[in-house]
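First, one chain by itself: the form predicted on its own, in structure tokens.
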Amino acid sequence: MKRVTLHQLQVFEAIARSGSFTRAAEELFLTQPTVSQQVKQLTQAVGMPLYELIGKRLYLTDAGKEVLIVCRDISERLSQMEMTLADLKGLKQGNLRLAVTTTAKYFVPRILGPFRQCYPGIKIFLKVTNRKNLVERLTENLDDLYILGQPPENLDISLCPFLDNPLVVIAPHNHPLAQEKNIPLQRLAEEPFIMRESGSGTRMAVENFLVKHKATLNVEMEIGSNEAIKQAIVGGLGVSILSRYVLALEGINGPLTILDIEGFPIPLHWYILYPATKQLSIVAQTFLEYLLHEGKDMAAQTDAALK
């Protein structure tokens, strides 16, 4: 193992992540023969096959999976060392990798903008995905911090609530119920309903709410995008239950409105979390502290936009 080089580990990590020698070569600006040679030397040093090709797909062996863990650990430690040294010099430099659920995209970029202005030396990588995929990324420790509304219950994590995330009933602005107050929940069941896709944190919250209140909805469509649901509502295809933040940009003067339904809003929170055993980098810790402070201002801005 003394013959293993950082370059070989970097090449192998790129292949494992992309699932392709060709894509790894393109990413690292290397020729494919060079990539193949580096992996061959790494395999010889380990003394066991690291992958196998079945059809056109690449699968890691058990030995390959162990090597990949080491690759990521070394990469993270080197990155953390770089950021720590920059911090000792009085600078905030390095990478910040965030993974957020799709609904969080309505406010996270507006927080990242001022943060980036305060720390121009920090390079930000933002992954937007649904809750199911985000939990998978959390399990594999692919990012520094994670933002979502429904934290997993079966993982050892550290989490902090930083912002309210009320779920509301959204309808077209000209809906017959738009001007009514304290509408019975049973009345909502009469409306055609548009549900988020399976794996969505919003859907989980809605389903829990329905079980608690022993209610059902007339689900006529399932859509995996908040924006697509908003367009479907505008088109008269039904109503939906979404985070109030999906209206944060257009406010209540646009084509959508919030219905005053009994039992709503559903009170939820946005959380920022990470694996409990993870040692946060200087950059990640800086953003965490910034987010906990800025969350209060973000809530105030959203409340003002929806009044």
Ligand code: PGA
Second form
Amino acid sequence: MKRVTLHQLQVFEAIARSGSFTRAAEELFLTQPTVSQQVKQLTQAVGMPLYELIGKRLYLTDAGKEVLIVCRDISERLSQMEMTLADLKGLKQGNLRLAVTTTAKYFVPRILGPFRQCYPGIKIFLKVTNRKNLVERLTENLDDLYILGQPPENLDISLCPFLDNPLVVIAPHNHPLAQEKNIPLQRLAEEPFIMRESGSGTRMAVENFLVKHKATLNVEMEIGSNEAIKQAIVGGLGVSILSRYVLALEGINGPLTILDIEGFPIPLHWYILYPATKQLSIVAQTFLEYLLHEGKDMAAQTDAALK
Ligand code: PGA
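Previous: the form predicted on its own; requested now: the form predicted in complex with the ligand:
Up next: the whole complex, starting with the chain shown before.
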């Protein structure tokens, strides 16, 4: 075990996470033979196989899973140490690993701009993915902080709501119902509907809403991206229910509009969260405080522009 090096563990973690030697090599700016060599040496030091290749897929053995837990533990401790030392030096510097859902991407990057102006020494890694993948990342403790619309129920997390996140019915601006008020919910069922993919928090909220109102929709299409859904709506393929924030840039005077359907908007919130047992780095703590104070104002301005 004494022969195990940090570099080997880092390479193994990248392979386990990406499921591929090639991707790990690209990510770490190494050649593939170097990556293979590092894992070979790690396997020899551990004395047991760490993975199996079945077809083209890589599966971790039980020993591999144990090694992966240690890799993540060490990397977490090292980044803690880096942050603590940076703070001792009186500098706000280090890394901020943020994971947000595909809907939060419409305002989080804007908040990051002024945040980074205040703390130029902080390097930001922003992961954008749907709710299901984000909850998986949270379980694996891959990031510092997570922003999403519907927090998981069965995990031990620290949670802060910080902003409203209304879900609205979006249609093309020239839709026949665009000028109507208080449209009955049943009328929406007559429209071709574009649904987000399974695993999306938006879809989960829509499904909960339908159960609550004993309503159905005429789902004609499933698309795994808010932006692609917006384009499909403009293209006349149907209407959809999305966060009002997806209109943050173009507003409601562009090619898309919000229909005034009975029961809408669906009132959700944005939450920032992290595992309850996690000790936040100084940088993550700083961002959390920033978001709760100043970011909240900024996102609220975006929100007001859409009313
Ligand atoms: P998603 O995000 O639809 O991209 O998963 C919505 C949410 O945060 O609940």
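Residue numbers count along the first chain shown, from 1. For the two forms, the rigid core is made up of the largest set of C-alpha atoms that agree within 1.5 Å on superposition. These figures come from a predicted structure and were not determined experimentally.
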property	result
C-alpha of Glu66 off by 2 Å or more between the two forms on rigid core	yes
